[in-house]
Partner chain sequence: MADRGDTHYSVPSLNRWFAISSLALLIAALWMVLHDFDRPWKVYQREYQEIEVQRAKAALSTPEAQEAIAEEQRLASEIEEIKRSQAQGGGDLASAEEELILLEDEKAKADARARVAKQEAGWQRFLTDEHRVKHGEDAEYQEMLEELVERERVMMETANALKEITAKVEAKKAEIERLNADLEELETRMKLATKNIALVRKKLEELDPTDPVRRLANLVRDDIPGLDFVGPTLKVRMALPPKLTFELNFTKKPRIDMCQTCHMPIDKEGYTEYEQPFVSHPRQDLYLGSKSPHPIGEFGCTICHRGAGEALTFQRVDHRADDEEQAEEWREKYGWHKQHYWDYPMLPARFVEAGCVQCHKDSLEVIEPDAPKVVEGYKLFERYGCYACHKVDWFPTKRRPGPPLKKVLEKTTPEFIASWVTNPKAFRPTTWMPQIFHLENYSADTEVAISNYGTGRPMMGDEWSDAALASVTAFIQSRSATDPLPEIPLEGDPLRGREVFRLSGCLACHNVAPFTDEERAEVDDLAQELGGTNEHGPNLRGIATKVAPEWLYQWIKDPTAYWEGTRMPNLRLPDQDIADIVAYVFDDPDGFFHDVPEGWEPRLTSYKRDVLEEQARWFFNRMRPEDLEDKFQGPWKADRDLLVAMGERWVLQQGCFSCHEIEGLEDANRIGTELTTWGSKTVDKLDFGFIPEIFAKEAGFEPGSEEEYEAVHEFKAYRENFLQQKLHAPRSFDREKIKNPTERLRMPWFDFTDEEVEALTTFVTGLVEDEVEQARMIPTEQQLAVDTGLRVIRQKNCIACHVLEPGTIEFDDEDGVHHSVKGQMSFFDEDSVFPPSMEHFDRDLANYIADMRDYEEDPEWYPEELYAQLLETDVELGETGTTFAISNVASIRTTPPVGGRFVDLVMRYYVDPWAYNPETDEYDICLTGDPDGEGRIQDVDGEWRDFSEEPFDKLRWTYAPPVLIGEGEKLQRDWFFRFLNDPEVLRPQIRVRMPSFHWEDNEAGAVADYFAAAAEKDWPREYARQLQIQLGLTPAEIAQGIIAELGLSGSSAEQVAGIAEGLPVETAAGLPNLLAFGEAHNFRFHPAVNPIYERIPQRTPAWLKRYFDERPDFYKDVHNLVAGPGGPTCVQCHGLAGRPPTNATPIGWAPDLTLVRERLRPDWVRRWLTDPSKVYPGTTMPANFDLGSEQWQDLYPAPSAEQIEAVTTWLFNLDRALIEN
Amino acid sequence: MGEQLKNAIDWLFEPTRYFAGSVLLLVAIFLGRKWFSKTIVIVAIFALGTVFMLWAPSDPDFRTIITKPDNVPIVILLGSVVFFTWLAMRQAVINDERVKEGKPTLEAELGKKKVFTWPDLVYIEFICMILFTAFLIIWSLKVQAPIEEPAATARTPNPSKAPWYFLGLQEMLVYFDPWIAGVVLPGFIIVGLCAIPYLDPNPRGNGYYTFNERPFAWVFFMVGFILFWVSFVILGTFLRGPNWSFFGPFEYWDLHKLEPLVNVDLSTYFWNFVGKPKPTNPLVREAPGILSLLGFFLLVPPILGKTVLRGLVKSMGMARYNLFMHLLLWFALLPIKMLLRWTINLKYIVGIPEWFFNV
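For the sequence shown above, give one chain's structure in the form predicted together with its partner chain.
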């Protein structure tokens, strides 16, 4: 029984299933938010989680990976993300109800009462700080710092992992060249986050949790943060093993596990399909990829703007709409590339290694 359950979990944590499962879970939360925000749900989740955490560490592979000193915070992160997601959801659902009934939001209700900065804010902050410092000291005493072998450039550890908060970026490196995954996309993340207040045309939902008033923002945040950040951190921490191969949580990190990964460029598919040899000129050779990319970035915004997103164009104006769409399309490039990799083993949409230009 236990063995079968472990195998089932390992099966589930295969990357495509893991990713698809995460998406489905998001959709389920989105649709069943009313049910999800019930107290019983969070109690049930934590009860089940506790049972799981009592049972699972009996497996040495599982235990090894979750008790590594530098992985312990990620385990804590898991619990806190679930809790706060639930909490925010709950507040939003309650607020939406209240708005529907014409009542003020919970936050507005609270906001009626004013309190002093001192002692009501600063004092409790100070106490928290002291307690947290004490907690950190005790943690560092009980869980020793994860000192590994002496660092050596010629003999890097396998797997060689970024700090946990960068594991999302590291995961992107699997699908893109470093200049995109390491420079362009993080750049857009920062620019995009800075641009949000200027792009957001929706005046509602300020200062309180809501869902109905900002469904798009909610979805966008959940996909970006939970799916592409938190879940990638979890994936990078617990599921990526030696040689950056995937391992189920109960699987032994076998150095010699082989993953058949023969990736093919889009141009190869195309010219094979046409039945002609690849042209020597890289621009001609990669024309299908270049054209699709150009189409993706130049045609999608106007087409969408003319059709489904007409309302958005209206409320944002052309300039803001285009900027927003480009940021969104860059963001979408990641799941698209991931899907293409998993479905048709696509290596590069545009692959010009001669110029170090690969997308």
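Quick caveat: nothing in here was measured; it's all calculated off a predicted structure. Note that the rigid core is defined as the largest set of C-alphas that superpose within 1.5 Å between two forms. Positions refer to the first chain, counted from 1. What changes on going to the form predicted on its own:
- For Thr16, a C-alpha deviation below 2 angstroms is recorded between the two forms after rigid-core alignment.
- Relative to the superposed rigid core, Lys38 undergoes a CA displacement smaller than 2 Å between the two forms.
- With the core held fixed, the Cα of Trp55 is displaced between the two forms by less than 2 Å.
Condition change, the form predicted together with its partner chain to the form predicted on its own:
Only a single chain is listed, so you will not see partners or other molecules.
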């Protein structure tokens, strides 16, 4: 039974299923937020998580990965993200119910109870600082610092991983050229998250948690944070092993595991399909990919604006809507490219190495 469960978990964490499951889970949380925000749900999640963490380390492969000094903070990160996501959603659901009933929000109720900064707030912060300092000292004594020998070109670690906070960027480098993965996409993600207050003209929901009054801000931020950061950290930390291959949580990290993938460009698929040799002119050769990207960025916004997103166009205005859509489409390009690589081994939509332009 134990081996079957391990095999099922490894199967579930195959990259395509892992990412698709993350998207579906996020959608389920948004749609079922009233159920998700119940106290019994977070208690059940942490109870199941505790049982899992007591059972799973009995597997030597899982224990080796989970107990690495670099990976211990990631486990704490996961628990913190789950708890504070639940807490924020709970506060939002409660406030939405109170607003429907004509009652003030929880923050407005607490605002009536004013206290002095000193000693009430500063004293609590001082005690927390002392306790957390003691915790860090104990941690530094008990957990060996992950410091390796001096770097040498003749001996590189396998896998060579960036610090955990850069694992998302390292994952993006698999699918795009460095100038896109390291500059363009992170820049758009940061700008997109910073632009939320300016793109969303809704004046409601300031100073208190709410979902019904700010659904766009909630969804936009959570997709950027959970899907494009936390999920990539998990993927790069626990699922990427030697030779940057994918491994399940209970799978042995075999140094000799090689996955012979024949990654080809979209132009190769196209010209093979029409039965003609690839043209020598880069623009003609990559015309299918260029037209696909132009259609993606130029046709999708107006089509959605005239159909399912008509209300968004009306509330935002055309300029803000187009800026929002292009940021969103850049976000969407990353999971689309990942799924295409995992499913049909697509290397580049547009591949012009002569000009160092590969998308």
